[in-house]
Structures are given as C-alpha cells and as structure tokens.
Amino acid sequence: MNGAPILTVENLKARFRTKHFGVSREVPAVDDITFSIRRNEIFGLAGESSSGKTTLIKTIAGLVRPPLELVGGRAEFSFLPDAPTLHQASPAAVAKVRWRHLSYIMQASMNVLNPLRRISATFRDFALPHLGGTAGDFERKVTEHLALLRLDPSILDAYPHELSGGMRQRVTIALATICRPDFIIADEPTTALDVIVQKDVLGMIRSIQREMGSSVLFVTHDMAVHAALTDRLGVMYAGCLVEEGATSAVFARPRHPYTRHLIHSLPRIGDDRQRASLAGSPPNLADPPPGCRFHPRCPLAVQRCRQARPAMLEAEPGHRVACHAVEEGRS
C-alpha cells in the first residue's frame, strides 16, 4: 500500500443555510474534519444516520449545491492538485477527472439507471466519452468488465426494472469502475440488499479494488461491513470526526465512547446477553450542544466536556481520537 495520500482532507467545513418565513438557519453538517486516504486502500466512514457522512462525501465529490455551502478547508485529490476542492475546480477540470479518475457508487441504483434506456445505452452515456475507440472495441471492453463482476453480457439488453436489486447494484458498480478510476466513493452501496447478496457485492468491491489498485471511500453505518472490508476507519458523530485509525486497531481497542458503543452493539454468535441502548438521541445540528457534541449521551462526561470541544489527538501511533477522557487517561 503506497503511503502517499490520494485524498487529503484538512479542516473541511460545510453547512446548510436555509431561510423560511424570514427565519435563517445554519446547520454545520461538516465541521472541521481532517483525514487522508492513501493509494490502494479502502477507507471506511461510519456513524449513525444524520451524522454527516453523506454531506461529507458530497463535499469531497464536489456536489455542493444550495442550500449546502462550502465554508472552508480543503479536500484535495492528487490527480487534481491545482484546486483545493473539486467544487472550486473549473468545469473543464471536473469533466476531465470525473469517471476517469473519480467515480461514485450510489446507494439507490434506480436513481442512477435511466428507466427508459437499456443498460447498454447507460454504459455508452457514462463510459464511451472516456474510453473512446470504435463501437466494437467499446462493446468488447464492456463485456470483459462485466465478466469481472460475474455479470452476463445479456443484461446489456435489459431495462433496469427487469433486473433484481442485487443485479442493478452490480451494474452500478460496473459503471463506476469500467474506466478504472483512481478513486471510488461508495455511498452505502449494500444497504438495501439482503445479507447473501450483500456479501457477494462486498466481495466484488474488494476484488475489483485490488485488481485495479484504486482507493475507495466506503460509507456505511454497518460496523460489521467495515470490519469485513475496510483497511482504515473514521467514525463521525454530529458532523465531527471523533475517531480514526486502522480498522483492526479501532475494533480491537475502540477509544472513543461512541465508537465503543457502536462496536459493542454488534451481535455475536453464542452471546445472548441483553445490550443496553445508547441514551438520548443525536443533537440538533442547527443548535448543537457546547463543548463535545457527544457529552449529553456520554457516560464519561465531566464539566470540561460540556465547555470545550476536544482536539483530535493521536492516542496511539496512527490512531486518533477526539475525547477529553482519552486525553486525561480516564478511558
């Protein structure tokens, strides 16, 4: 695994700004996030719903549209070094890197596939401008790529509604990887799939990532998926990154109380003990609590947690945590 980062995120901030009935609201959905992703690795992003995962990857992918605003920081790709974020790059530069260097596997396959066009037409729309060549060459490349994902070429003649959910999701993976991109963003690509199909799809993502040497930013709330697939893991809570490190290290010794709860809540074969749920609910980001945003739900919270936001510090080599209890040796 190459140590040079392909993506560097530094102090990234994004917010939703709305105004209804004369009332303005600002929601800091991505609040001062810093991490990097190296070449040829799968970086996982975890956290419950409304933690800011999807907003973060939209900001990284340059999909910043009102009411979402980029406030500051950078999310710089090595293949686009002249722009601090994809959102700030020129339209010509974005068109050049999208699909060829950067691709996106979306959660809802029917939102990607045009229901009025056959799968073959969708491949031409996505990939032909980047791959070029004759019609015969392009068809051969598509057929060979489908074989890598164990998809029969006959699906090219089908409409999306004629395929099962698992087949459609495989097609979206094929679309996202046919140009052999350097970086792939996968936004909860297995959420709507049953466990058997999910296992198959995860295996395909890992296999094709290894074959192409791409980097992957994999987003899901399912910690078991992260344990099975990712090399490194970042955990988000209320728009903030609270823990980040090698996936094996995070699972072996979770340092943040929130991460610890996520991992300990996983079911284990033969363990029938009742597990306590986490008290409270995620904060309203339009009016977040002062200090550490997790403190209203944290069993280790003290007065300092209610007043000062913890810095993201290295608790162990390569393992960063934002928690006063860890910093003070109470966790």
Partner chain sequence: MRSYLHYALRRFAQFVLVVFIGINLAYVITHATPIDPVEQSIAAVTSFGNTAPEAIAEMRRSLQELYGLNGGWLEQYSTFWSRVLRADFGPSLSAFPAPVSSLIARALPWTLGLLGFATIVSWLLGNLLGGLAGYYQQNRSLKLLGVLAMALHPVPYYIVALALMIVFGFIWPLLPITGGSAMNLEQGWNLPFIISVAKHSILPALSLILIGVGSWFLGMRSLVSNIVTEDHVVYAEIAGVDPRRILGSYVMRNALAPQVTGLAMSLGGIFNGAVITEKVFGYPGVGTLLVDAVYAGDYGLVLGVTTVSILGVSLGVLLIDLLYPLIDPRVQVTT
Second form
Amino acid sequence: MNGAPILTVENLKARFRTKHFGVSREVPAVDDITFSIRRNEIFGLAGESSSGKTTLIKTIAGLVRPPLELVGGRAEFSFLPDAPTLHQASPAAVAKVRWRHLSYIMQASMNVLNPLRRISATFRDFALPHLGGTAGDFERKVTEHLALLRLDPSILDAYPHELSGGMRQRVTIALATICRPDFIIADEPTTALDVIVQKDVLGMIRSIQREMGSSVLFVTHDMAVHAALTDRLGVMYAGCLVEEGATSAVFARPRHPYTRHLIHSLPRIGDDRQRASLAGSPPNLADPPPGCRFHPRCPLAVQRCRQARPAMLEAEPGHRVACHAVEEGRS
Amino acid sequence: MRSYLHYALRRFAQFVLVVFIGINLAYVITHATPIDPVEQSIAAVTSFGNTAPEAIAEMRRSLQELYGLNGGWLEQYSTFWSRVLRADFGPSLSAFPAPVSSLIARALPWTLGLLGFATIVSWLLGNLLGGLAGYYQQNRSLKLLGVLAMALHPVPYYIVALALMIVFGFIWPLLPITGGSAMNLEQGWNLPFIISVAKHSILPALSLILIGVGSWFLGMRSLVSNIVTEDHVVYAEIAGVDPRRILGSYVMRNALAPQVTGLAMSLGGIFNGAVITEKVFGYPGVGTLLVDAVYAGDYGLVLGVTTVSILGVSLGVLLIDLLYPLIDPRVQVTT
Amino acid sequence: MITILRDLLRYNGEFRIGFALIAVVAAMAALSFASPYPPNDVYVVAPDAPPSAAHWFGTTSRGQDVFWQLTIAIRNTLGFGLLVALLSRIISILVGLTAGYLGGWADRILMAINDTFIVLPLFPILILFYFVLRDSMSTVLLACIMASLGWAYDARLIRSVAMSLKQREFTDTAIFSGMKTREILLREHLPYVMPIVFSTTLNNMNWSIGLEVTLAVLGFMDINTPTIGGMIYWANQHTAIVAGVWWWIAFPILLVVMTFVGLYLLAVSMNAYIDPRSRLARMGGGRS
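Form predicted in complex with the partner chain, following the form predicted alone:
Below, the chain from earlier opens the complete complex, with every other chain and molecule after it.
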C-alpha cells in the first residue's frame, strides 16, 4: 500500500434540517469526522443503523441536498484537488470525475436499475460518455468487463425484473466498475442478499478491487463482513467516528467500549456463551446526550464522560480512538 | 410471447365482462323498473297536442314490440341480446323511418374525431408540461401553470364549455359556436369543408382539452415528483448520466406507464364530458344524438347510443390495455 | 382532529384557500334558512332586475331573487353531493376492505367487477335511467343510483390500503385471538382507512355535483327542486345570456366553481397530510 491518501476527510460536519407542518428539527448526523483513505485499500465503515454512516458517505460523495446541509469541514479527493468537498466543486468538474474516478455500489435492496430499460441501455447511459469510442468498441469493452466478472453477456438483453436479486447486484457492481474508477463507495452492498450470494458478491468486489487497484469505502453494519474484507476500519456511533485503525488491529484489540461490544456480539464457532446485549438504545440524534454520546450505554462511564466530548487520539500508531477511559488508561 | 397471450386473454375477458355488465345494466334499467317505458314514451310523445286514440293504440303495439316486452322474461331477455348483437335497434321514432344504427353510424365519426383528437392532445400536452413541472419544481411559469390546472381541473365540462361559448360566441364572436360545419358546404374531402369542420371543432375540442390538460398535468406532476426520489433516478444522477437522458428515459418514461393506465380508466369519464360538450355546441356527434333522443322520447335511439358508447369505451380501454406491455415490460410477468 | 385542522390551516396554503372557499359556500347554504322568499315560488319579485342594493345578485326572469335562490340551491346541491358520497362510501369500504383482506379469488372477482364500473361510461346509463323513470326521478333516487354506480375508483384505493394492513402484525394478533373476519375489518382495519375515506369523500362529492349540474342543465332530473344545475337549466330555458340577464347564470356558475375548486383543494391538501407512505412509516412499517 502506498501512503498518499486518495480521500482526506477533515472535521466534516453535516446536518439535516426539516420543517414539516410547523415542527422544525435539526439533526447533526455527521459530527466533526476526520479520517483518510489511501490508494488501493478497502476502508470499512461500521456502526448500527442510523449512526450516520449513510449521511457521511452522502456528504463525501457530494450528494448534499435539502434537508441535508453541509456545515463545514473538508472531504477532498486527490483526483479533484482544490475542491474542499464535492458539494462545493463546480458541477462541470464533478460531472467529469463521476463514474470515471468515483462510482457507487448501493444496497442490494435498492432498485438502482431502471425497471423499464434493458441492462445494455443502462450500461450505455452510464458509461458511454466516459469511455467514448464507437458502438462496437463500447460493446466489446462491456462484454470483456462482464467476462472479467464472470457474467454471461446475455444479461445485457434482460430487463432488471428478469434477473434475481443477487444477479442484479452483480450487474450493479459491473456497472460501477466498468470505467475502472479510482474510488468506489459501497453502501451495504450485500445486505438483504442470502449468505451464499453474499459471499460470492464480496469475493467479486475483492477481486475487481485487486485487479484495478482502486480504493473502496465499504459501509456495512455487519462486523463479520468487515473482518473478512476490509483493510482498515472506522466505527461510527451517533454521528461521530469513535475508533479507526487497521481491521486486524481493531479486531485483535478493540479499544472503544462500543467497538468491543460490536465485535463481541459476533457469533463464533465453539463459543456458546450468552452474548451480553448493550443496555439502552442509540440516542435520538435530534437531541444527543452531552459529553461522550455513548456514555448512557457505556459500562465505563464516569463523570467526565457526561460532560466533555472525548477527542480522537492515537492509542498506538495507526489506531485512533475517542474515549476518555482509553485516554486515562482505564481501558 | 406466451405470457403476452395470457395477458391479452385476461384483458379480453375483462372487456367481455364490462360489455356484459353494461348491457345487462341497460336491460335491467329498461325492463325491471316499475315504470312502464311504453306508457312513458307515449306520454312523452302525446304530451303536446291531441293524438287520435287509434294512433295511440297502434303506437303502443309497435312500442311493445320494439321494447321486446312480448313473451316471458327469458324471451324478452334473449330478444334484447339478439338486437344488441345484431346492432338492430329498430327504426328511430324521431327520425322515422331511418334505422337507429344508421343515425349512430353517421354521428360516430364526428365523436370519434373530436374525442380522439382532444384526448390525445390533452394527454400528450398535460403529461409533457406536468412532467416538466414535477422535474423543475422551482420554475415560476410551470408553477403558475400548476395553479391554473388546479383551478380548471375540478370544474365540470359543461361549465367550461358554457364559459367558452359565452366568451367566443357573445363577448368576442370569433368562432362558430354551433354545429359541426357550415351548412352550405358539400360534405367530403374538399378544402372548404375540412376548414369549416376544423373551425367548428375548435371550441368543443378546446373545452375538452382545457380540462383534460389540467388533470393529466396534475397527475403527471405528482408522479414525477415521486419518481425523482426513486432509487434508479438518484443512482443515475449520482452517476452523472446526462440530465436530458435522465429526464426523458428515467423520469418521464417511467411516469408514463401509470398515466397510460390512467387514460384507460378515465375514457368513460372523458366520454361523459364529450356528450355534454357536444350538446352545448350542437356538435353532430353521438352525444347530441343521445340528448335529443331523450327529448324526443326515442327509445331505440337512446338504447342504441348507450349500447354503442359502452361498447366503444370498452374497446378503447381494451386497445390501450393490449398496447400497454409496449410501455411497461413488467406487466406480462406480474399480472 | 383540531390540531390537525390548525396545522393544516397554518402551514398549507392550498388547504387555506380551499377552506376559505368552502366556508363561503357553506355560509351561503346556511343563509338559506333565513331566506325571505319561499324557494319554490316564482314571481315573488320583479323579474329581470340587475344586481342592486335590494337584490344583490339581481332577479331572474321567473321573478326570483338570485341571491336567495342561490342559497337554497347550493344547500340542495351540497346535500346531494354529501348523500351520494356517504352512500357510495358504504360500498367502497365494503368492497375495498373485503377484497384487500381476503385476497385470492374473492379479490379477483371483486376487482373485475370494480374495474367494470370504473370503465363504464356512466353518463349514458344515467340518461337511460332518466329516460325510463322520467318524472319519478327524484333527487334522492338519483343520489342512490349515482352512489351505486360511483364507488369503484375509491374502492380500489381502499383496497390498496387494506392490502398493506393485512401484512401488519396486529392483523395476525387479531386472527390468533379469535376475532372474526368481520370484526377484524371493522374494528382493526377501518380506523386506518378512514383518512383515505375522508379525502375520497371530497373527490366523490365533486364528481357527483358535477354530474348533477350536467344532468340538471339538460333537464334530466327533478328540475323543480332548486339546485345549482336547476338554476342554470331555467336560465337557459329563458335564454338568459341572449336576453342579457347574465347575473342569472354568472352567479350560480361562480358559486359552483368555488365549490369545485374548494373541495378539490381540501382533498389535495388532506392527501398530502395523510400520504399513505408517511402514514405507513408512522405506523412503523414499510420502507422509510
């Protein structure tokens, strides 16, 4: 792995502001997040649902539109220098990098393929303006790419509803990688797939990433998937990043109590102990608790945790954590 | 292909059901009501002026035969159906001895032309403008169009027709307000006649179109404003697909499918509107024929027009249904 | 209920306009009880007088005061619309809930019949009714006939809500606790379809009033009961436009257009408030 980051996120903040029949709400869904992603690595983002994972990737991807708004900070891609975030870059510049440099794989349960368009037409809409060339050239490129992913070219003639859920997701991955992008954002791409298909799709993402040397921001709540796939891992809780490090290091020695809980709740073969569940539920982001947001559920919480927000500090080289207990050596 | 055949058969079955229920409804209305239609018709015909008693007796006999009131219940019912199936509704009482079927045949092209033209224009225009309004939600002039559509759409056809007639017939007499063409012209494919027909059809068509555009506009606008938030549109947007392509092939195209279904479902209502609009403008179509037949107490003609309109509207719906899989390939699998 | 009304009034422009229009229309209808003239009498005032201080909206060629005639006419028209809407709601709810809940063959048969009534051109059928019944066609009878013809579109909407309710847990709970189908439908499901029933009521009133006006204008219903359509019918009979008695036709049209637009705006804004998707989300199901 070479060291230059392809994505640098610094003090990124974004919030939702809604007004519905007189009730206005402000939800800080991304709260002061800093991390970076290097070339040719798979960076995992973990955390339970509504922890702000999806909002974070939306903000990074420049998909900031009401009710979501950018408050401040930076999420800069190396292929688009001088733009602090995609949202602030010129539409023409963004249009140029989309798909060519930056592409997306969405949740399998989402219907990202136009139901009324054949797969071949969708490939043309998405990739032809970037790849160029004659229709014949383009068709050859698409077929070659499908072959690389071991997909039958006959799927090009199908409509999405004629394919199975797993096959649709494989097609989406082919679509997202056809332009050999530098950076791929994958949002829960294997959730809602059955386990066998899931394994297959994960293998597919892994092999195409190796082949192309791209970077992947891989978001899932499923810690088992992180353990199997990602190189580095960030853990989110209630809109904040609470721990970040090499996946192997985080799994070997999770520092934040929340990360520990996530890892320990994974089932393991031969281990039939009752798994302790965490008391309480994730906080309402519209009205987050003061201090460390995890303190109401934290077994290690002390007075300081209720008052001051812990800073993200390096516990050991390349392994950062935001926890007073770790800082004070209590954990 | 087999799945299309299956689908087409189902739609055809629905068509048969509509016609069956519709025609039976007409039978029940005319035969199972406590009021004797024969006496009603005689009363209507004889209410003005004196009629000789023998003439009334003669009229009663022929009406009883015409209504199919002879014989038992089953015989009446089968007579009714055989008349419907042979499109034989006897001679018209008001235009004696012209047969009802030839009167309808003469009026039908007018209605088909007016209705077909107005429906297609308002469907296309309403969907185009409504789609744009749903996509460019901040556009001022499209917003204004939306307000206009909201004010026009709920108003019944009669009122709009009357308003147009007052404006263009009395206040600002610009266009002919009655008839299908100028009287003195030879009917056929000659230019003066065609121009006259076109001129006469402007106001009736306009009143149908004004309301039609409004309702398609509102429907399409709300469909599109939902579709733009759908996964496949958002995905295409973040992929940087050409915005014109997104508007055309991802948004409008996908919103059209329910609007085609909507067209099939509202054909009956549009026909209702055509009846009254024709009458307001004295347009020589089946609507005017129907209303005048009621005034004249012409049973055969009323029944004939009712039957033909049931058949015509259901045929129109069947046609749209059969073409629908061209718009939405999913339908063959799911239904 | 009151808070919903307040929220809608405060934050929804369409609702505000609709509410104001319907308030004016309802006030007109209420004034009918204070009318100085018996509604069915003619030649009670000087005919053909233009709008003046004595007769705000002028008088008709039949010697009626347009303003006071209008109050009784709009009352009857609104009453007619309400009656049709209430009667047809019974059929829509029955068919919609049953089809949505039972599914399978019952659903297919009911929906085939339902779609038939959606497709059928009702106007010629109503005319056929009038042709046969003639003078026996009373306003109430017409309301019953229209209710039995005009339920189908709304039944389909109710069915789609009922189908989603069937998937919900409380339905299973009700089944396991031994409730009968009828009880489940009436006690568990009906409350959830009420909002959509309410908004379809408004649309149905628009539909039936529109048909009533059209039929009356042609003289195809009881034209001696004063209604908006009946007023326009008599104005046409006396060729009011040609004779220059424009107020006889303009004010009824103005009032009925206010009714249509008002009812429509109320229905639209209410639909936005009770959007089935946001409702389902609030009930804790469906995709967010």
